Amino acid sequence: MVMDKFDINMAVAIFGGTFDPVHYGHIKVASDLADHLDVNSVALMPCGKPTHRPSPAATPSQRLDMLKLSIVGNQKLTLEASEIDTTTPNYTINSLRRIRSRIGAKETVFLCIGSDTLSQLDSWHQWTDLTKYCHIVAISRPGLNREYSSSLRNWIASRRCRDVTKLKEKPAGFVYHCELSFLDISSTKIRQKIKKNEALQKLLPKKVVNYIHINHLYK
């Protein structure tokens, strides 16, 4: 379902991305996050106009449609669509402020990102203010190390929390690292396969594959 507003009196977990297209790797990580963070669900938040990468090949409405199809029957995943209709570049800090204005200041909010994204966090708009509105949950593959600038490394160190249960004691403020297994799937590889008319089995849900073919996406 698409969330018009988050349920209050519970922790809110957000997993953003372009989802161009959504695939089983996204779905597995988000589902595993729901279990690891012990939240009722994780909200997939598609970006309308990204600031750190080229514009997606599929339109915002098409990417939202594919996300809806991908989570049918999955009780661990929902959608947060507040960014999808924006025509200006999306800044995560603004999305967090919008979410806070809806749910209030007391509820715990998790912003879930990959460790590769965390290593570039100091290029984000008003990045040092992010933890005023959320906890940052950085997801990494086992054994994978990232390089951080000294300013970002110090900022993370001052906010690091290693106990997931302690995160829910405060609405925001911490940076937490967790290791989760990843499927070796990427949206870029999927788009390349579609251009070559290669098979997409085991990469993304059949309903999403059918949608891509019907709408002639990524050709």
Contents of the next structure:
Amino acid sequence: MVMDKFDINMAVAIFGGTFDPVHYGHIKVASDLADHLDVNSVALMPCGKPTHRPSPAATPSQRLDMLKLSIVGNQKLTLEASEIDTTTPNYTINSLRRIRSRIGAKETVFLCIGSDTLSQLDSWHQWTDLTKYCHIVAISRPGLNREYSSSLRNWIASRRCRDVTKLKEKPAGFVYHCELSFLDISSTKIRQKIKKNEALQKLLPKKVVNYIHINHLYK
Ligand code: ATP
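With the form predicted on its own already on screen, would you show the form predicted together with adenosine-5'-triphosphate?
Then the entire complex follows, led off by the chain already shown.
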């Protein structure tokens, strides 16, 4: 199901990424987050033009197609596709503002990111304002953690919440860490395997693998 607008009166959880391509690591963690945060669904939000990395190899519409294929039949996942059409670099803070203007100030918003992404948060545009609009939920991603700057460490410490049930009592403001079972998969690894013509079993859904082959992606 593609989400055009968020349901009213319910917490919103967003899991952003490049999804070049989407894989079982994303799907599993986003599905587990829906249970852990007790939300009806988690919206996968593909970025249009990433600000912190080279442009994706697949086009925005190909990445969106693969995401659509990957969530068929999964009631816990939806898509938030509002960023994908932007041709200028998109900043998460602007997406959050857009989402807030759609749903109002009272609903709880969770921005879910891997811990590798959290450690780079201080390079994001207007990063200290992010928690005005959402709670940040950081999922442990072992092996990929980088050093935290002292300003980021202090910022996180002053917003830290360890109790998931407390998060929904406020619309925004906390940083929460969660440990979910983790699959050692990355899009980088998948792109490398495709280049080397290696098998992709158990890394991403079969329908997405077929789409990649038909469209000669990542060769
Ligand atoms: P790449 O290898 O191209 O950097 P990626 O696999 O890290 O891609 P992204 O689309 O960049 O995927 O990631 C989107 C979000 O998903 C990020 O917050 C990232 O930390 C998280 N993520 C990616 N892979 C996993 C995984 N296997 N388990 C949990 N979270 C993941």
